Every structure is written in structure tokens, then in C-alpha cells.
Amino acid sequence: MINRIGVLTSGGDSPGMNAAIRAIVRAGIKHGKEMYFIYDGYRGLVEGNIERVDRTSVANIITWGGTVIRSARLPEFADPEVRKKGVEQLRKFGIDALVVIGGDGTYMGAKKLTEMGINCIGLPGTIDNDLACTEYTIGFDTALNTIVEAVDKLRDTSSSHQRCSVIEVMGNHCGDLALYSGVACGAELIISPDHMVPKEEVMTTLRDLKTSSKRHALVIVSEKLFDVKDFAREIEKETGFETRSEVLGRIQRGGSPSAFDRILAARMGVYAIECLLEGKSGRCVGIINNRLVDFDIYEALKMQRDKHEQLLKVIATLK
């Protein structure tokens, strides 16, 4: 029987993590369980940075970005001997189960702990939306809105100076932030792993816009594809558009979570506790067709991401 449950966040932070933490703690207490914060992710687990909490410990955090229990990366957690130290700390505090919030690396750590006798449930906390087992990850919507707000502001100055703006957004090899923000902002071109545009097509499109007296152009690019500064210089040389590059960077991770992310996090947090009480372990939570679901972590990590065929059709139609 599970009596004590810990919660940790690992990897990159994302808006909505605090809303999930709040839901997990309050749902656990509602069911008569003792709840514990594990600070600094798996590193804090190994070091025993653990504290019992109550309802008041999560008061007023639903509006905050980041994570109140902090996050850290610990590549060494892949080592079974390091994980044993984490299990020892959990045994020391009498913690039977964990809810972990993060991405695929976080999930893998949770699955390995499950195999060592600790009941674990994973929640998808990442702005990248790169987990195939869920349509939306906690933090994606907020990051998307941050990008849209930034691009709308860049559009004003781009239009004033009749420039082309090449804007790099995050995603870590997943193109969702680029695709969604590109459609939302009416970008002339979107370049992502799911929507690679040949360089000559980029240049032809922008040359045509320039000759048609278009006052500005927006090009949204996923990170890690190429150097956007070099690309901007090449565009200026080839098309005649005065061109500037912008890398939005980690500003996309911060800020108060959107209503969508707060609600998603709350639903997932409560569902995670329900999964543990039903005896489930080594599972991760997702949302598909607005219904909460759970999958074996190994199976979830093998799933193929949605190729967004409908969204790509919209892009092709509107360009």
C-alpha cells in the first residue's frame, strides 16, 4: 500500500510545472497520503534533498512559471549505482512512490526506478511538445503564446524598416513550436524538421515578395537546423531584403502559465495520483482527444510523433 508520495521535476523547466505540483500534492493529501518535495530533480533525490509538505506548501504557486522545487540534470543517473543511492534515500524517508515531471530523459529515470521497486508515474513537462504519447505537453501552450507575442512585436519593427526577420524558436529537434507559431503569426515561411523548405524555394519566395513591394517578411525556423545569422546574411545577399536574425532563446521557457497549461497540469496531476492508487507504475500520462490516458513508459518512448498533416495542409494552402 502506498502511504508516502514524492514529487520531483527534472530537465528543462516549463510553465505549468507548479500547477502540476500543486495538483499532485493536494490530490495526494485528499486521499490521506503524506506528500514530499524532492528538490533539484534526480540530483536532489540522490543527495536526499527531501522535505515533507502540506496543502499550504503549494498555496499561490499556480500562477508562477518555472518550478518551485527546482530542476537539474544528472546524466550520472543512468548509472545503476547512482540510482541505488536515490532508492536508499527514498527508503530512508519511507517514500513508496514518485510522480516525476519532465521529458523523455526524466521518463527513463522513472522507469528504471520502477524496476528497482519504486512506483513511478511520469507527467509530460516540456515546452517542446516532443513526446508522442500526448497531444500536448505541460508548458507548450505558454511557450507558444510567448513566441507569438514576441513575433508580433518584431513584425512591427520589421514592417517599419521593410525588413525580413528570420526568427529561431526552440523545439529540440521537434518542429511543433515553429509550425504552430508560424501559422498563428502568418509567417511567410516556416522551416522545421517536419517542414523543410529548400533554400532555393526560400530565396525565390522572398525575391517575389520583394518585387511585389511587400513591406516585410517573417521566416520562422526551428532551432538546431542551421545558423540563422548566416542564413539571414545569405537572404539579404540573394533577395535584396534587408534581413535580421533573432534567436528568442530561453525567454520561451518563462512566464506565468496560460490557462490551458494550468488546467492541463491540474488534470494530469490528479490523474497521476489516481494511477498510483490504482496500483499502476512505470507509466506516463498523456492527453489524446481531450481524454487523459496512460502508457507504459518504454512503449511511450517508442511512439512516433504526429506528423501534423492537417496543419501542413493549412500552411501549404495559405502560403
The other form holds:
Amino acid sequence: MINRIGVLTSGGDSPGMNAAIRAIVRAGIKHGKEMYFIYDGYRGLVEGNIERVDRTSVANIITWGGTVIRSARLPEFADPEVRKKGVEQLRKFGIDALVVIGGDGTYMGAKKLTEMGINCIGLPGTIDNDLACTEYTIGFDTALNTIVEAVDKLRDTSSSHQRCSVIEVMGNHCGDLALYSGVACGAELIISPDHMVPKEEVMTTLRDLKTSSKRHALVIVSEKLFDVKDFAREIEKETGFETRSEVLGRIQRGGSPSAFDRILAARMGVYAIECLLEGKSGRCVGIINNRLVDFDIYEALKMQRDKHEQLLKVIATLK
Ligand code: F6P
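Can you switch from the form predicted alone and show the form predicted together with ligand F6P instead?
What follows is the entire complex, opening with the chain shown before.
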């Protein structure tokens, strides 16, 4: 029987991680379990940066951005010897189960720990929405709203100066933040891994907009595709549209979580504890058709992401 449960956050932080931590701790305590914070992700696990917590330790944090237990990236955790140190620390504290919040790298660590005898459940905490086993990750909605707010402001100034704005958004290799924010902001062009636009088409579209006396143009681009600064220069040269580039960067990861993310995090946190109580391990939680589900982590990481055919149709129709 599981008596002591740890929680850690790993990888890039995301708004709503704290709401998830709160739900996990309170649900665990409700079921009579001892709950532990593991600080600094897998690094803190290996170093034994672990502390017992109670209900009040998670008071107020539902509204906070970031993660109160901090996060870290530890590529060395792929090494079984490093993981062994983590398992030893858990044994020292008598912790037999973990809930880990993060992305695919975090999940892989959790699966490996499961194989070493620690019961692990993964929750999707990343702004990227790049996990195929869930329609939404914790933090995606808040990051999307942050982007929309920023792009709406850029629209104002672009319009005043009759400029084209090229805006790079995060997402790692997943284009969901670009696609969704592009639709929400009425961007003239969206360029993402699921929606690549040939350069010639970009130039023709912007030339046409310029001659149709459009006052501004918004071009939203997923990160890791190309250099938006160079691209902006090229646009200006080829279309005559005065162009500026913006990289929104890590501002997208901060801020108080949206109501959607808080609720998603609360539901997933409670569900994670239920999974452990049912004896599940090496699994990750998702939401599909508004129902919580769980998958084997290896299976989940092999799943194919939704290609957003319906959203792409909307983009094509409205362009
Ligand atoms: O995974 C979240 C994310 O913000 C990605 O969108 C981005 O590519 C990456 O993390 C940046 O990571 P870091 O802050 O470690 O440079």
C-alpha cells in the first residue's frame, strides 16, 4: 500500500502547475497519505531536496504562476546510475509514489522510475500542448491568452505605423500556440509545423495586402522554424511593407493561470491520486472530450498528435 507520495515539476514551467500541486497535496492528504514536495525537479530528487508538507503548505498558490517547488531540466536523469541515486533518496524518506508534472522528458523519467519500483503518474504541465495523449496541457490556455493580449497590442501599433509585424511564439516543435493564437488574433498569416506557408505565398499575400491599402499585417510564426528577424527584413525588401519582428519568449510561460488551467489542473491532480490509489503506475493523465483518461507512458509518447484539420479549414476559409 502507498503511504507517502512526492510531487515534482520538471522541464519548462507552465501556469497552473501550482494549482496542480495544490490539488495533488490536498487529495493525497484527504486519502490519508503523507505528502512531500520534491524541489527542483529530478535534480532535487537526486540531491534529496525533499520536504514533508501539509494542507496549509499549498494555501493561496492556486492563483500563482510558475511553480513553488521550482523546476529544472536534468538530461543526466537518462543515466540509470543517476536515477538510482533518486530512488535511494525516495527510499530514505519512505516515499513509494510520485506525481510528476511536466512534458515528454519528464514522463520518460517517470516511466523509468516506475521500472525501478517507484509508482509514478505523470500530469501534462507545459505551455506547448505537444502531448498527443491529451487535448490540453496545463498552461496552454494561459499562454495562449498571454499571446493574444500581446498580439492585440502589437496590432494597435502596427496599424498606427502601417507596418507588418512578424511575431514568434513558443511551442517547441508543436504549432498549437501559433495556430490557436493566429485564429484568435485574426492574423493575416500563420506559419507553424502543421501549417507551413511557402515563402512566395507569404510575399504575394503581403504585397497584395499592401496594395489593397491594408493598414497592418500580423504574421504569427512558431518558434524553431527560422529566424524571424531575417524574415522581417526579407519581407520588407520584397514587399515594401515596413516590417518589425518580435519574439515573445518566456513571457508566455509566466502569469496567473486562467480559470481553464486552474480547473484542468485541479481535476488532473485529484485524478492522479485516484490512479495511485487504484494501483496504477507508469501512466500519464490526459483529457479527451472533457473526460479524464490515463495511458501507459510509452504508449502515450508514441501517439500521433491531432493535425487540427477543422481549424486549418477555418484558417483557409477566413484568409
Ligand atoms: O517546453 C516549454 C518551452 O517554453 C518551449 O516552448 C521552449 O522551446 C522551451 O521551453 C524553452 O526552454 P528554456 O526556457 O529552458 O530555454
